[in-house]
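Okay, so here's just one chain, in structure tokens, the form predicted alone.
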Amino acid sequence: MKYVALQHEKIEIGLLSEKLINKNHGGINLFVGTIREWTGDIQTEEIRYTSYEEMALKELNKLATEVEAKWGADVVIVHRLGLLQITDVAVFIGVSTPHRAACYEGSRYIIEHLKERVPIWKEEKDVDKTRWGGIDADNS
């Protein structure tokens, strides 16, 4: 099983959790990113997040079905887009395998090739100034 989505709206964990229980599988883990205040002495204000989402979809997809391939997991990834404050729930991402190392690593190579591969871009108004991409990707 897999779920994708791309959304304006709050993002419900309970809700996206509940897909992911599946009676052979005895492990769920769940990434919670969220909208931080502070990055270092950088203070943050909003995020705007911006997609080409038919290809930000279709590349979901892929990672979805890697994630299930490699390790016959369930996955679930929903990333938010639009203008997000503080502490907003910015993207999920939801893993159950049968055993937890599994669980685990499917989760965190989803995260990773997210940031690299899907086409989200990130407008961070910070109280200095806009930045895109944010901190790491700011050559100024």
Given for the second form:
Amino acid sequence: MKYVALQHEKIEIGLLSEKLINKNHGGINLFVGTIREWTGDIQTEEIRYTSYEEMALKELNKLATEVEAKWGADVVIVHRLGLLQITDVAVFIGVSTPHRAACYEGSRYIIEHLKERVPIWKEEKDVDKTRWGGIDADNS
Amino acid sequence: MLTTVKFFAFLAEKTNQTEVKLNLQQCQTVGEVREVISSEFPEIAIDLATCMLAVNMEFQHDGDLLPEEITEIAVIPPVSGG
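Given the form predicted alone above, what does the protein look like in the form predicted together with its partner chain?
Shown next: the complete complex, the earlier chain at its head.
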């Protein structure tokens, strides 16, 4: 089973978690990424996420399919788009598998690859300026 | 024949366009497409070095040959989801 979505609405952790319940699975791993206010001495006010939605869904589906096949997993990946405030949930990654080790590995695999190849961008609005793509990027 | 080229994130801001039509008839490889975009849009020439190109929504390397049928080419700046 896999469920992949991009949405502007609030991410409902409880509802998405329920999709992962499987009588043959003994473990569900949830990774929930949230908007953080402070990164070192940089203060974030809000973050806008945009995407090449059609391609992002394609890439997210590929990731989910890979993890399903490799670890015998059920997978849920939901990323939020639009303007998010501090503490809002930006991404939900849920992986359920027969045994616990595989759901940790599958979850890590998804978030690391999402950050490499899924066309979603954050426009970070700090208290003093706007930056594209986080503090390591220099696209000003 | 003109090909659709799409810009995203700060590339769309810098070029003031999300989609352009370019003549890529002389291009055989993905790298040659990168060079055409770079000369047509010098304002993003520096950024292009760190961007990935996706042909028909599949990431390609500069050495890859272009397919016969191109629906679109997307210029993908470093992604930052999550």
